[in-house]
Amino acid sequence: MDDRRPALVVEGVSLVYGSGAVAVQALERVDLAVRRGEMLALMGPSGSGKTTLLMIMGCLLRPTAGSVRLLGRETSPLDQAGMARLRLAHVGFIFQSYNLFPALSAVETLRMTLRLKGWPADRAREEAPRLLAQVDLADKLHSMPAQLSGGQKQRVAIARALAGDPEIILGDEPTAALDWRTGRGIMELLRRLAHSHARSVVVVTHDPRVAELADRIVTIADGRIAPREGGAS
């Protein structure tokens, strides 16, 4: 791909809930393009319609309208197995309560990753302990979620988004549940993968703070994308 291109564009992309008098319009005619190398902070209150454009954006919701273009391939057309099999190639979740197993360790985690993937078991063995150690996590390769902090805990979860080197990271709430130090590693670690593995990494956030270390940051109100002030997003 094109690295001037943007690897993820949404456009028009509106979302309704049930329909007739009890419809509700989650998202109206959003447009937004992430380039390659780029974190992108999404901020606004709670049920402006951040996570529904996360999800949208990683082919977990299909919009009522619009369009939604990875990594210049339109997904409209595709069906649940084919979105599903586009998510697992080229999008990594990172979520706000972990979704770690509790019987796993870190490096079984990282493992399971892969052979979900597709990647043959040598090779998982092989890049599972990489992954973490990306993360500053080498000396928890066999340590099981209940012996990680909260901010290891995340770190697995990104360790585990990498898996399979997906070119676009999606973290819903990321930081949440951390304290500010916690939180701040986090999004510099993210930044820092944006920036030198040429991914596209998009974060929704409540905290300022957090949003003001990402490249860029966009606000959503009552569905749509508020414009900034000196200029749109």
Given for the second form:
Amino acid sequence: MDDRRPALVVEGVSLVYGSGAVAVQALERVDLAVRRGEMLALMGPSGSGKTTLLMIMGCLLRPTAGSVRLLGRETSPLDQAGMARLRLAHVGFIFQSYNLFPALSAVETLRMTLRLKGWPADRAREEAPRLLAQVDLADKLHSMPAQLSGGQKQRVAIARALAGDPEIILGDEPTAALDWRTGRGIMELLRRLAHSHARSVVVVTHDPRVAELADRIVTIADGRIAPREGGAS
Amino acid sequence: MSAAIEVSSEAARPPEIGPAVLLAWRNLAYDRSRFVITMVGIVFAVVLTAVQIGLFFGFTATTTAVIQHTRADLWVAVHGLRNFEIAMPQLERHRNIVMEAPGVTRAEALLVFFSAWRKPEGGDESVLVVGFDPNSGIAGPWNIVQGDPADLRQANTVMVDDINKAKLGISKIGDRVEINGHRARVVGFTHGIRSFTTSPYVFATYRNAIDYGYLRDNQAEYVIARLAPGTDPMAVKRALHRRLPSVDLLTRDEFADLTKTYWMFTTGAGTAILVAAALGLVVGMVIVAQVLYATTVDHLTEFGTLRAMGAPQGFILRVILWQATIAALLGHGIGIVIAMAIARGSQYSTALIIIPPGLAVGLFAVTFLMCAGASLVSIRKAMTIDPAMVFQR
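Got the form predicted on its own; could you also share the form predicted together with the partner chain?
Shown next: the complete complex, the earlier chain at its head.
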């Protein structure tokens, strides 16, 4: 796909926790756009606001100022239920600790996610193994999380994030719990998926080697976008 | 400003029941030890409640067994009657007055009195002698498993229930005992005729019972009457009341209710059983509440992940309620099977436990409510979870 329009636009976003003397400015006038088919790495030291920004981009937090446009449409009028429906339909999440369901096998996790997204049972049954094959886990369909390595768990989590074909994938330190070789494999997989399916992938990381594998790097410091941007391509 | 996002109807449609059931079942069964504790808690509550209520039904049936099996439409007793077992002797002329009432086809005397039973090997037991007229077939023993009822017409004979063989110190037909010092011979056994008091029933003909009690001829604790088909018992009662103002006139159902109410509630026996049943429910509910709460709290991260992914609150509510439903179904199923087995075993004991199908069905509703109620606390916890928590671990 060669559609390079932004899928996700953040404009003048600020977030303040608390009020008065105890107010904490987590983000301040952040502007950011993520194009379709692009993989962007959000870098910054701990407490800089990168995960907070990711949560705002993923409609899990409301900014105190500014706007978020997802797929060209404004999110601020949505209530909590509307935000949840939006996440379910258009956003896939990847978590640092994988957050798999310990009692469900890989294929059951995928089937449940697809059913949750409204897919009929028969289509979900066909699609779940295909998604796992896409992340090279065709031979682990019935493995439980406890039977998988860290890298394999994260691949299941990526397959879950891809379920239902959402336009936006957001990852919170998806390689932090993995060794460098496995982490690089995960990042290359995400980049390949971004490019081949025109998905917008945003990954929070504090590892420069991981960030270098993204198309673009945005650095956040003290709740603001740092002036200089870099990238791998 | 752009238009608000419209989410496709496919994504907005609530998910089918399948994934909620799957996740609920797996959440429950994942930790085997906890699952077993959950089941034990529910099964304990179901068995205890079913057996207690079954005992209540059993005792209720026991208290009224003779009344229900006596084919009398009307019972006449001295005023102040409160139960079947304790009645005062009445005048002989009462039977004649009842017999003359319009609609009455037959009236006869029935003797009921406590007496001392001396075992063949020595030792005494209290018994309740029921003296009936063997010619009418209105009263008498039923469910006879050994012996011929015609043998009761012989002098100094009795029939007792086989459940009470050991208590009465007898084992077979022909065993000889003494009733109030009067010799008697066992000529048959019934099965399942229990007494609510500790005194077993001893069936004898009216003539023999007069002898056992050293009573005067024509004495009767009750006059029992049969009415012609289609006769309104209330009309007969009204007519008789004018002639017998100082006696209690009761239909069979009225007398059964009176006796039942006396033994089950006036004495407090039934109340104690029902309180025990309620306590069983409460204890079971506390166990189940703790375990279901712990199960939900253990999976809070997963519920948070689901919320972050965009799962509606209704889905999480369904998962938790399905956990309760599955736990209730399994716990009730196992519990009722155990309770039924205990009830079956009670057929051979002095304490009858009756678990009718309605009780089993009703207990499922109670078990489900118990499990759902126990889930309420954990539902609140899971429903109010902040989906952002999954990013803050």
